[in-house]
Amino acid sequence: MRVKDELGPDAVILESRRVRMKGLRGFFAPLRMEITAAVDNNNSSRSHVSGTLPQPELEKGIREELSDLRKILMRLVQREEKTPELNRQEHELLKYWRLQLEQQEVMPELIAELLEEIKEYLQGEASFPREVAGLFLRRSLRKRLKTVPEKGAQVQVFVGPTGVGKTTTLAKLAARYALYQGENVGIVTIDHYRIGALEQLRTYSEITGLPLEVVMTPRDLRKAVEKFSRCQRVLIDTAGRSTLNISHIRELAGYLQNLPPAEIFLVISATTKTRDLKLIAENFRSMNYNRLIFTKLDETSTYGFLLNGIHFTSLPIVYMTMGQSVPDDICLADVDKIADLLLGEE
């Protein structure tokens, strides 16, 4: 025994102990085993010394202690040089698809929630090439596009602001369900505030031969649909109105309480801003509408307001029209021809 070796045959171990080296180098190095001894010299004095012995089964065990540890230590060096190249890619990825879809005049808020969709739907990948982002961009704005199908309502009403393109949207739809489709149609106007919608009504019932009824009245509204109750169809126009004043809008709403049910199409422009299209969406709710048409897509380079005003309403869009030819420019909405427009891939 050491002990005995350097301080002879009679010395006496008086304490031991396990101790740590002191300092950062400490926490790392095994533990050590601390031995006071003492040594009777001539019976008149006492000697100690005191040192440390390495413990070997200590040394194996926290051996493999550091050897795991390294590891830990080095995947996570390796995470911290790969997670850089990956966040900066990310960055360039969301950087070009929120500035796509600011450039088409998307609600921020939307943009927002489009792109956490495309984190979520990336976490964990490799990379993230634009194209597989464009791919889940895709799904998540047809998750929000609301169309329908063509009903076959016989009622359908035109409502919205002033100089939308209400009664235009109606010859065009007026002369596809006549022309191409081969129904009876009648058209009904109560906007007899405009001298010029009705003569414009007028020339395009006298061409296609479709018979035509003015109306001052709810009461004379209700009689105009009765008589054209044979009709396949029956489509009435109604005055624009200012999306400030309420009470000509309430107005309006009250020639229509007594329609049999009914597609009430919203007529917003392309062209309309994004704070106006919250206000028009809110102020003719009296309207009871139930379905939208967005006019003039023709008119503009952007088409955030197609996503906005579902956002709005919650409703579908039924048709979208681009031109002033009847019957040719108005289609029916399809939720693919959307995208591909807020993608900018049309």
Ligand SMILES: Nc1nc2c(ncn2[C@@H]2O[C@H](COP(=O)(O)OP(=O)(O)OP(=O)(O)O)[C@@H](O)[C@H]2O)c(=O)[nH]1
Given for the second form:
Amino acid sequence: MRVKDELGPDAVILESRRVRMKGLRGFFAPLRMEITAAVDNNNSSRSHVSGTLPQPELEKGIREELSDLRKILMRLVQREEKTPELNRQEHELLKYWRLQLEQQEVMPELIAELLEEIKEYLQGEASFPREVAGLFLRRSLRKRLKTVPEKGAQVQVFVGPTGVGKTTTLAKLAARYALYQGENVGIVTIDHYRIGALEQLRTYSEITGLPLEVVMTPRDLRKAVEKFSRCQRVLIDTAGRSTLNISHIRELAGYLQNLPPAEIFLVISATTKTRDLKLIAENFRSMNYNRLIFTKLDETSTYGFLLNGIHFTSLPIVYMTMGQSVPDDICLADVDKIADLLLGEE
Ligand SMILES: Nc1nc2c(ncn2[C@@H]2O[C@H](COP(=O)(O)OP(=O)(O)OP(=O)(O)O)[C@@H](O)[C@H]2O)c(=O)[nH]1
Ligand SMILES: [Mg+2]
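Output the form predicted in complex with the ligand next; the form predicted alone has already been displayed.
Below is the entire complex, every chain and molecule, led by the chain shown above.
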């Protein structure tokens, strides 16, 4: 009305907006309406008319703002109510997998890392079914578990503590390479310490018909490897050494120094305690082992050692053995199978 009063009956409103007056007083004063209007005649003119917001407009604005505020408040309240529920669900979910990994005797620091990774995947969305969290965990495990393709090197050496199954594993692989892959295989042993060690290997050699060389010095070892240079595989057995007898381990390491590039398997029993696993990994380092074999999986019901072993050595597991039967009880380490064992899904 004021527009028409001031500009005449032909005035048209082009734009209207609510503005606050400048200064501190404006902050407390009611909003004002700024109107841009034009008079549609030949000498067209534009003019600004401002005034306080009419009562109904003001109420509408306040109602809109109140409604927005209510919505925000409701959202906040809902989130508050939901958070303890989410935390509880997340807690239950992580508790389940923590227990599973603890039962498998995975090291506490690895468990903490793995659960932290699940949490990241979940991103506070704990309404995932347990199985989905399990898939995330499997993904984290797969990243950690290292295995290598089967082909393997020509020269393979078996080192490790006493009685873990080095000779038996060598016999299994020798038979497998010769019988299943049709390869020429030569066997060498530098184990002339233990009574019966030689007879054990000789028996395997006679059954499979594979040639065996017994060596007494590092020089002999090089010669024996050269002698078998035409073989597709040369498997070298070593005497088991006590993990705590560093000088014995070093002496054995001296034999391996001038070998051609080889796969040096650190053979470890699945029944080894975690602390000893760490010690074995450290004390056998002078042998420059570069692959892992875990034996005697049939003698344990927990599989955390597979993950712990990789953690201590940063090396891949190539084979796992699960019984005394030659050549059957051996298989290539498979990431998914190991994850199955660790997640209790085998
Ligand atoms: N249950 C089980 N026993 C195994 C496995 N591998 C080897 N053994 C047994 O473990 C014992 C020792 O095996 P060896 O092959 O002589 O062990 P080693 O590491 O060569 O022993 P040393 O040469 O004395 O250090 C034997 O009775 C094997 O039959 C396995 O995977 N599972
Ligand atoms: Mg042996």
